[in-house]
Structures are given as C-alpha cells and as structure tokens.
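Next up is one chain by itself, shown in structure tokens, the form predicted on its own.
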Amino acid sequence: MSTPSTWFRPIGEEVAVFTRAHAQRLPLLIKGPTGCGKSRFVEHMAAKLDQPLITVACNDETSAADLVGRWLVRGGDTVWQDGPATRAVRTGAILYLDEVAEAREDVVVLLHPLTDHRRQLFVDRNDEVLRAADKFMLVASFNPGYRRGIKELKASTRQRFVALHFDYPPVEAEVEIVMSESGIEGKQARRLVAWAQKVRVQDELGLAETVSTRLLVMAAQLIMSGLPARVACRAALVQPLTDDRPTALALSDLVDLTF
C-alpha cells in the first residue's frame, strides 16, 4: 500500500515490468519527458516492493567518485565513506540516477560491470570488489529530447537496460492525476489538463521543454490555495515554461481564454 507521496496512477504495463526487471535482477532505463512522473513511479514501486531506495539526481559535474566514495580525514584519522552507489550494492537498495546521461563519462563506464552478467561494483580507491546483493537494482532515467545533440546515452549503454518509455497521460488519467495530487475539482483539473494539451501542440511556440504534468499539480495546488485561477496559472504555468515574453503573452491569453 502507497502512502500518499508515493501515489502513482499507471498507464500501461509499466508496474508489471518494474517488478519482473527487480525480480530478474535486470536493469531498467526510464524514458521520458521533464515531469511526467519517471521518479514518482520509482518511489513507488521501491515501496510497493518494499525494498530502500537510494536516489542520485545526477547533473554535469556528477562523476564516478561522487557515486562510490571517498576516502575523508576526521579527527586526525583517515577513513572511507561508501557514496550512494556503494551503500547500494552492500546494503541491496534500489538505486536510481535521475537523468543520468547528464553525469560525467566516468559514471556510465563505472556502471558496466552492474549492468551485465557480473553485477559488480568496482571501488578501486578502496581497493574492492563488490557484488551486488540479491535485491539491488539499478534504475536509470533520462530526458531523450533534452539538449538534443549535446548529452545522450550511447546506444551500447542503453542496451545494458531494460527500458519503458514515459510519455505524458492521456487526458482523463491526467485528469484523474492532477485531482489525487491536488484536491482540486473536476472541473477545474480538466481545465488544466485542456490547457495543456493545446499547448503541447504548438511547436511554434518553441517552448525548450513543454507544459508538464508536475506544473498541472503545482498550478492546481495553487488554485486549492485560494489563488485565482488564472494569477495560479501564469505564476505556475506561463512563467516556468519559457521568459520570451510574446511567447508568455501569448501562453497567458490561452489561459484567459481556458480560465
């Protein structure tokens, strides 16, 4: 049973091979876009399933000895510290690097060995090797249209992996998601929810990244709050996603016309 936080309303089959992938002691890769609940559905399938999880968010100055460890002097002493990835493998968690193609090359070739038939961690500043305990599981997300061209996993890394594409919710699920995270009522989620499937739609918007399930929820939360509607959507909506300001007045009159 979820608790509230990790709520997560599937769409497909994606529970289904979250859970076959954990109990096959395989890898898994999450595709999808910037909000549209990669890391919720790891929070719960690590609850449903019972098992500790260990997050990274990973970014470009992520490198391989940030995930292992280090060595620290403390009162005249020195000592090792396990990263996140080693307490991981010991301690067998679920670990999980968000957005991992933005880490350093060093992160993807220190999880090779965890990704094949060795399920091994090398921690060659604390001269070991470590073989992940029963229950580890490495899970992996990324953005595939983020910064096209400038940060992508090799294909040789991707196919390590098992892997689900995330996309955003048909609408009533949307719908339904927007009223569970937020409270708000029917008629005001659907709104939301109409809001942004218009503008996903317009490319010639040229939003860097478009409207989010995560911006509906916070727009909603807003609006529960006691904001305006509309002051809520373009303080939650309009203005995280872009600072060209036609583009911002244009968004803004979408929400006049919706609200």
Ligand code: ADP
Given for the second form:
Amino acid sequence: MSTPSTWFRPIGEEVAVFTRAHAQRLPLLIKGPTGCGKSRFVEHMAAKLDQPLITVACNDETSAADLVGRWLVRGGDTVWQDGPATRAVRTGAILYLDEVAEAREDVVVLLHPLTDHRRQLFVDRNDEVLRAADKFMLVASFNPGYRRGIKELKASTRQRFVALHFDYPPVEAEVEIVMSESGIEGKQARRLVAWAQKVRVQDELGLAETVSTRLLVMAAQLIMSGLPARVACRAALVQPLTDDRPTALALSDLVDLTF
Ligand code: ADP
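The structure above corresponds to the form predicted on its own; please provide the structure of the form predicted in complex with adenosine-5'-diphosphate.
What follows is the whole complex; the chain from before opens it.
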C-alpha cells in the first residue's frame, strides 16, 4: 500500500498560524464542516514540521481513560497501557483530537491543564502528573454546524485554544484539489465542483450536511476508475447525502444537467 498523501492546498493563512502556534506551544482548534480538509491539513503540518502525529477520532463514547490509558488484564497480570494522549505527551508528538465536541465530558476536564501554561496530563496509574515534552502540541477539530444544539464545545473550553475557521474551498482551489487527489481532467473536475456549488446554496434541500470536498474526490475517483460520470455521481454524491427520495431525485436531476 502506498503511504497516505499529506499534500495540502493552502487556502488562507492556516499554514502560518499552525506553524506559529506550534512554535509558541499553543493549542489549536480547527472549526469547519465535515470533509473540508481539516485532517489533511493537520497531517500536512505534522509532516512539514517533521513531528509525529497521533490522531484520535472522538465519538460519544470516547472517555478520559481512552485517551490516558488503562489497566489491562493479560494472562493473570494487570498491566498498564498508555493511551494516545499519554504517548503524545511523553514523546512530544502532535495530538489531534478529531471531533472533540463528540467526546464525553471527562475528556474536556482532562484537556484543561494540557491547554494552559501547565501543559500537564493527569495519569491515574500512580496519581502521576506528566508534564508535556517540549514539542507536544494539542490540536482539536470540531464541526460547529453539525447537529446543532446537541454537542457544542463550551465557551470556557474554546477559549483555551487559538482557532482557525475552515470551509469548503473556493472554486479554483477545489477544482485543483479534486484533480490532484483523483487524477481527473480539469473539465470533469469543474463539473463536479459546479454541481457542489449549486447544491451548497440550496438550503431547501434540507440536507443534514452538505456536499463535502471528500465526496467530490470520491466521485472523481470512481469516474477515473471507469464508471460513467452519472453512475459515479449517484453513488458517491447523491446516495451518501440523503435517504429522502424526492431530495435524491432532485440531486440526481442536477447530476444529469451537469454531466
Ligand atoms: P475533514 O477532516 O475536514 O473531515 P479531510 O481532511 O479528511 O476532512 O478531507 C477530506 C478529503 O478532501 C481529503 O482526503 C483530501 O482528499 C481532500 N481535501 C480537502 N481539502 C483539501 C486541501 N485543502 N488540500 C488537499 N486535499 C484536500
């Protein structure tokens, strides 16, 4: 298997902000909708700064113990296993908590001393307090629009981070990304992006989340694999976006108009 790409097309000042935040040992929060390049950006920056990256995809069951570590029973013995946050703090890695707002409340409590001047992690193995190695950096992402009202990041937590706002890239950049990620030619990439531009402004479609750059890349990859464009778009764009039949038909019609 080839190594995953860390190529990133910069959109604004994000590279400069990340670089300075890392140099100043400041935690960084990246806000933005799903599939807009947040994770790719963090992977890119870790490679650029030559730092190890430890990523945790948070969900509503992610707890402090999942991050810090736990005692495990192994063949009659009880052994401690460091979790990803402990490993990152010990080794000075970049710790990326993807979708941090999803995680349980005790994760937030754990993060507070890590995000201020203390840079400390409480490890309950021996009531140990670990001070983060010099190059350790905490990066978290969250999706402000997602299921609004259910999971928000508290203001008191947000204010512990430097923050960057991400959104779907402007047309030219998104065309470039779709081409580079799939190898598709410019004309087809433009069509995919034009389709997305139309869908993104149609609030009346009632989509829980609108079409992401990630979906456009997947559609382009299917087209490049030899599927007819309309078939690829229905599979990679229409069906992932909605289960509602009338909405799917409307999105499909737009595919037929575009391709
Ligand atoms: P998020 O973390 O915001 O959900 P990802 O970083 O996983 O989204 O992005 C999804 C895909 O979109 C990436 O794998 C990549 O193919 C593409 N992508 C989005 N934005 C960019 C960008 N600026 N540069 C390069 N690729 C991008």
